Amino acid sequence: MKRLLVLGAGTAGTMIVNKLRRRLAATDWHITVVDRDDVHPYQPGYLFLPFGTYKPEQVSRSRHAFLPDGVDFVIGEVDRVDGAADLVTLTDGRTLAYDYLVIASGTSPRPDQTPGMLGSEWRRSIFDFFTFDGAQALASALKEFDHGRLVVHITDMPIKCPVAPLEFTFLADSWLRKRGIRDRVELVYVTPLPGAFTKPIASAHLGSMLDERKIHVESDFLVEHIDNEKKMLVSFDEREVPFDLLVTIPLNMGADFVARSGLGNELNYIPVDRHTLQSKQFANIFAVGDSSDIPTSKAGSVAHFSVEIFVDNFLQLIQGRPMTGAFDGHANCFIESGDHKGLLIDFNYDTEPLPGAYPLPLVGPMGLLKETRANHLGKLAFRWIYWNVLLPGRWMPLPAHMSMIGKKNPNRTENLIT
């Protein structure tokens, strides 16, 4: 009896288990899945939670509702690999041996490595939405916020879903105007990048957007320290951006256990081939989601479409064959933009997010790049789609490779490709 262990029940760690069920023979392997607990967040849900556009009871359930008979789920918190010998430890002490082994543990928030983020002003000026807790508690804030000066600001990618800042900050700007305060409150989005988003084209449209909303941009701004005397942003070149309200993202870094076994870099993320997700360190180690260094978006987009890849390469290499799937970084994100509109971004490592229609080209009906109602209700629907067909692991007729078809390169002379 073969036996594959994965590490994480979140998005990628559920997909690989529902699909490999059914076609890993249940008389031949044994599946293991191994996470801290029995909640499975849906983590695009915690944006809106501080605008009361969601429950607290909309964005979980279950883990173990999720998973197929015939896999185990085991709760316990993972305290080391040791790659060499096939083995992970729990920190409860129990081992769990294994022929291959998938790490699906994610990225998390650590507000704990910037000076300062922790400290007296936390919670109480200082706020994170990233969580559900931070959620929650930033929910209870921007109700008694009524002036001042209120900043959002992104501590260092990568980041779990990155234009995730951007919509907060649409959506507070939305708020506030529908409240009446919009002109009493300064809006400033505070960033390490150069503009508004990682890519040129994308970066330009939406720096335009936070233009028209009249929302100050500090860019290049990398935070040294927090002061919470003062209340300030405090960068490496000295800058200071003062604040009322803090709305941070903190720095984020895979789990601990993978520095603790030698298995990542020095944010916690494992180095992998970028198109097999396998480990450069460990043959039958694999790092699929937010754990692996692959130099796209950290997003669930992700996560799906390189489960995609992953699982047939896997059936692949078990039969002793070369593995022939590539994943190529395929990410799309909805953008909330506020005021009931949303945008749509597609892309991959080597092309940029383009304006154009997706998934079908001029119907769409999804615009690129466009501030549309039918992206705000298609983000809207992905809830449902999440619980009910990603997450089991069901078909979904999206391709997981990213297509030119529908784009349109503003910088270049040709029509859009059909």
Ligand SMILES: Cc1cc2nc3c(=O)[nH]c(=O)nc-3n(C[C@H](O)[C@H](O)[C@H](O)COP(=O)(O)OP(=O)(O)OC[C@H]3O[C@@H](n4cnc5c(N)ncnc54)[C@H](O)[C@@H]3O)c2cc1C
The other form holds:
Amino acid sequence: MKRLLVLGAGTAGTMIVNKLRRRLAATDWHITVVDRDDVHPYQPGYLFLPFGTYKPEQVSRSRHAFLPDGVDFVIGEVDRVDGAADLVTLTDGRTLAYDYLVIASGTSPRPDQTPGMLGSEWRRSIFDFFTFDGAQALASALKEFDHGRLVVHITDMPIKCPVAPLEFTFLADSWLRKRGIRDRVELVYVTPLPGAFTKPIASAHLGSMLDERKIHVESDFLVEHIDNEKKMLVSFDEREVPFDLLVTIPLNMGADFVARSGLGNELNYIPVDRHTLQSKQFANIFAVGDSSDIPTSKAGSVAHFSVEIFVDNFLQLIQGRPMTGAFDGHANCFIESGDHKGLLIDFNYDTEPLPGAYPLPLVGPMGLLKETRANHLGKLAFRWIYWNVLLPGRWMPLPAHMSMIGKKNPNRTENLIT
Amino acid sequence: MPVTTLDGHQIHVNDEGFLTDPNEWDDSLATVLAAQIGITLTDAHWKAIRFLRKDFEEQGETATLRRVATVGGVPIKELFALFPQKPAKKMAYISGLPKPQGCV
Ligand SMILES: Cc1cc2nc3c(=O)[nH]c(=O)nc-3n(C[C@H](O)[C@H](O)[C@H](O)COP(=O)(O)OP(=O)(O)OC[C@H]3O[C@@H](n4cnc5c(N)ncnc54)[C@H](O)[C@@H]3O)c2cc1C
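For the form predicted in complex with the ligand instead of the form predicted alone, what are the coordinates?
Whole complex next, starting from this chain.
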């Protein structure tokens, strides 16, 4: 009997065990998945909790409901992976041996990594929305907020769902307008990037959307600490950004057990081959989803596309054949822009987000890099798709590889470094 | 890729002026590149540059600020003092390496 062990029953881990249980004979393969609890959150829903669009009960289900028969679900905290001995130890001392290991332990916000973030103002005037508790606490704070400086802030890249802070900013603008208090609020967007987004064309587009909404952008700002007394962000180059209400995305880091196991980089992400997701250290270890160091967005869509490639490759590998699938870094993300509209971006390792249509080139119905109602509806529909199609590992009519058909690349020039 | 000559060094650069072939780089070119953006190299600069070069050779990617700090041992605060305003970009430029992936 061969043993496949999956660490993490989140987006990637759940899809993988569903797909592989169907493809691996129960007589030959044991499949086990470990997670610390039995609550599967729909993380994209956290964006909507602060504005009361979603109720708490709409954003979580039990994990085991999405795990197929024939998969052992172990609830426990992973303490360490011993890659040389093919053994995983849990914090309660239990051990799990494996022939193949998939690490799908994701990434999480770490407010403890920035001095002052967890100080006296935490959850009083400083909030995050990347956790359920944070998003709920922020909902209460927003209800009370009627004037002053609202600062949305990214600590450092990479973060999961890199467009989420922009979306939050657009939604906050729209929400303030609806309450008739937009002119009493100064909205500021603080980012370590040189502009609104990482890639030039999308950055210019999203940047002008911030301009139109009179949202001030403070760019190239890397926070060193937060001064709780003066309520301000202070950067490494000693710039100061005061706030009345701070919505921050703390530093995102991979799981600590990855570091303890000697498997991670400086942010606990696992170095892998970017096309096969195979660990650079151990040929029987893979890292899928947010836990790896691949240079593309950390997003559910990436987890989805890469799982498709991983599963086929894995079946080849265990038959002793070379892995022929190559993940291209394909990501697509909806961007809520407020007032029931949204944008969609589609990109991969080599091609930045461009205007065009999705999923059918030239036809759509979704428009790329432009604000439409269809994109907003797509984003809302995604919650149903997530629970009913994606997690159970059902077939989705979306190609894993990105298409270039119908995309337009406007001529671009970049400035020389100054 | 445009070819350009800087102080006697013939180099291939991209449209932002970054070297496209890290092998065309050497210590004297670093000094010239640094001067282009108004920086005079000191030992402290060299510590960061040497780390960046070595790390790129091993990892195939330009180190981020956090990596230079945690693995290379030069605190972020110091990097901002050495390479003002845009330390990640400036360090890569002087070290003849690609601009660090503005992680998507
Ligand atoms: C606010 C927000 C909005 C988002 N919006 C979008 C969106 O619109 N579109 C999109 O595509 N993506 C979005 N995402 C990102 C998406 O949710 C993640 O990229 C995706 O869930 C990654 O899947 P994963 O399996 O790698 O990690 P996760 O789903 O996070 O799963 C990791 C699992 O590992 C478990 N784990 C970790 N460490 C241990 C341990 N030591 N022991 C036991 N278990 C452990 C965790 O409990 C968790 O269940 C959003 C994320 C956030 C926070």
